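Given as structure tokens, the chain that follows is alone and in the form predicted alone.
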Amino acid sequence: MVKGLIGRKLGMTRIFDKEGYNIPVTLLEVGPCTVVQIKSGDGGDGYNSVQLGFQPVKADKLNKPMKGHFRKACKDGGFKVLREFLMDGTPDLEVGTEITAEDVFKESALVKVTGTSSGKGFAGAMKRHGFHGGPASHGAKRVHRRPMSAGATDAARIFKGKKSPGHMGNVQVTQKSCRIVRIKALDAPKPVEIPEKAAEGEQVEKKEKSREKGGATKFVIALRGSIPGKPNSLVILENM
């Protein structure tokens, strides 16, 4: 089984348990993601991994590449989201599989989310680098919040790296040791009530029926904490 999935964020909330300790969370809908191509190390690709598609699209939205990129794996259209996940050996999955969150993760399990940190502009030395800024006193005039100094002088050239103003944030930031308080199902389908004085087979008939029907599909996943990026933003969670 692969060892993440791609969702987004929905915004943060709190969670009481069941002593009343008020729990910060972040709402994730992790999910349903469907197998769009599958690479083996044996084949000519070198290594093993799974394609995941997310969010899906009308075929009107494709180009004629992607429309056949998803041919196998969605008739109708084909996804707005694709990730590559690594595989420790050899896929047993098939084009076209559908995963939910509840076939990877569990509760209280740790995983690593990686998510596009808010952008914030530009911003100065002092906020963008922790910088503690000049001296107040002793005749420092309008340089309090300067990083002075910008490198060496005989180099004729700012070294790579050099910690200056510029833009933050809006950058990849991977958050690992999170922990998944609750998992919760949206589109859980109602339970099909059998009748009691029904006969033996028609019951076993009926309840083969319902779980033919499937279960739920897409879930909410609640994290302890904070993790990057702003709401309906694009996150990816994989079990650590």
Given for the second form:
Amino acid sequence: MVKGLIGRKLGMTRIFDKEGYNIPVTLLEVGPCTVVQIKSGDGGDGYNSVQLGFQPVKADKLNKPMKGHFRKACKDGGFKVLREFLMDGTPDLEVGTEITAEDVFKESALVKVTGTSSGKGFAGAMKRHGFHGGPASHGAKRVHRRPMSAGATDAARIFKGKKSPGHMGNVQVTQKSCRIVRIKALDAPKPVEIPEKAAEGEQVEKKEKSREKGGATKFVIALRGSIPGKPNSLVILENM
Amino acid sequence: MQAIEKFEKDYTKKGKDVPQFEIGDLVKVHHKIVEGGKERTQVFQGVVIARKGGGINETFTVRKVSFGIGVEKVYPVHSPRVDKVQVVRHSKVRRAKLYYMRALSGKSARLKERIVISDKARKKAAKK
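May I ask for the structure of the form predicted together with the partner chain now, the form predicted alone having been displayed?
Starting with the chain above, the whole complex follows.
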């Protein structure tokens, strides 16, 4: 099985456990993800991995090359997000398989979360690097939050990597050892009623399929504590 | 947002378990506390001066004057540690937040009682 899945951050809330302790949790919508492509070491790709698709899109949103890429995985349409997950051995999956959060993750397990941190814009040295700033008083004049000295004078230049103000946030961040508190299935979509006057055989077939599929594929995962990034941002969850 | 609210529903109190009270009510809050490995119930009596937040984050503030010193406690409505909230009496208040009570003491800190007759009692009286 794959090590991880693609998801979306929903936001934060709290839960009370049986003893009444308050647990802060971050909610993520994880999966379902569809296997779009399989790469195997002996298949000429040089390495073993599985490409997963998340958030389906309709065919008219895709260009021809992308449609071709998705043809094997789904009849029409494709996915907004594609990510590759490395595998230890030759992937034992088939293109087009739908993987849900329940298949991959377990409650109370530890996971690795990769997301994009919130952008902070052009930040000063105190916020960006945790500098202490200048004194608040004792004659300090307009030097309360400055980075101060930039280095020795005999070098006559600033050394590379000097910590100074600049753009902060909006970078990929990985947080390890996040505890899964709960995996909850979102309400399954209501089975579609088949009208008695079904005209064409093809349509009926489609609807029957969707009724069969009634089971929940969307899961919400609650992680203990906070994770970087804003609500709605993309995250990748991996088992540790 | 909807998904978060749906998730919270599993952890909020439902129906009869949700404490029923209004702003300005004199209430007895039964708070379960663990002390020396044993669980006991502590009762805190005071006036509800505020109710804040929504969903599982909802809290209420109870104020009382203890030995001349104002004491306020903030309880989460949906915490399982808050066992029950008993209403001792209702008060006539015009605000949703009674923070002005903090500046008052003695005679001026009184609230006028509001007598509430339940529908049941009213029907009973009408029959007589």
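Numbering follows the first chain given and starts at 1. In this text, the rigid core denotes the largest set of C-alpha atoms whose superposition between the two forms falls within 1.5 Å. Computed from a predicted structure; not experimentally measured.
- L110: CA moves less than 2 Å between the two forms after rigid-core fitting.
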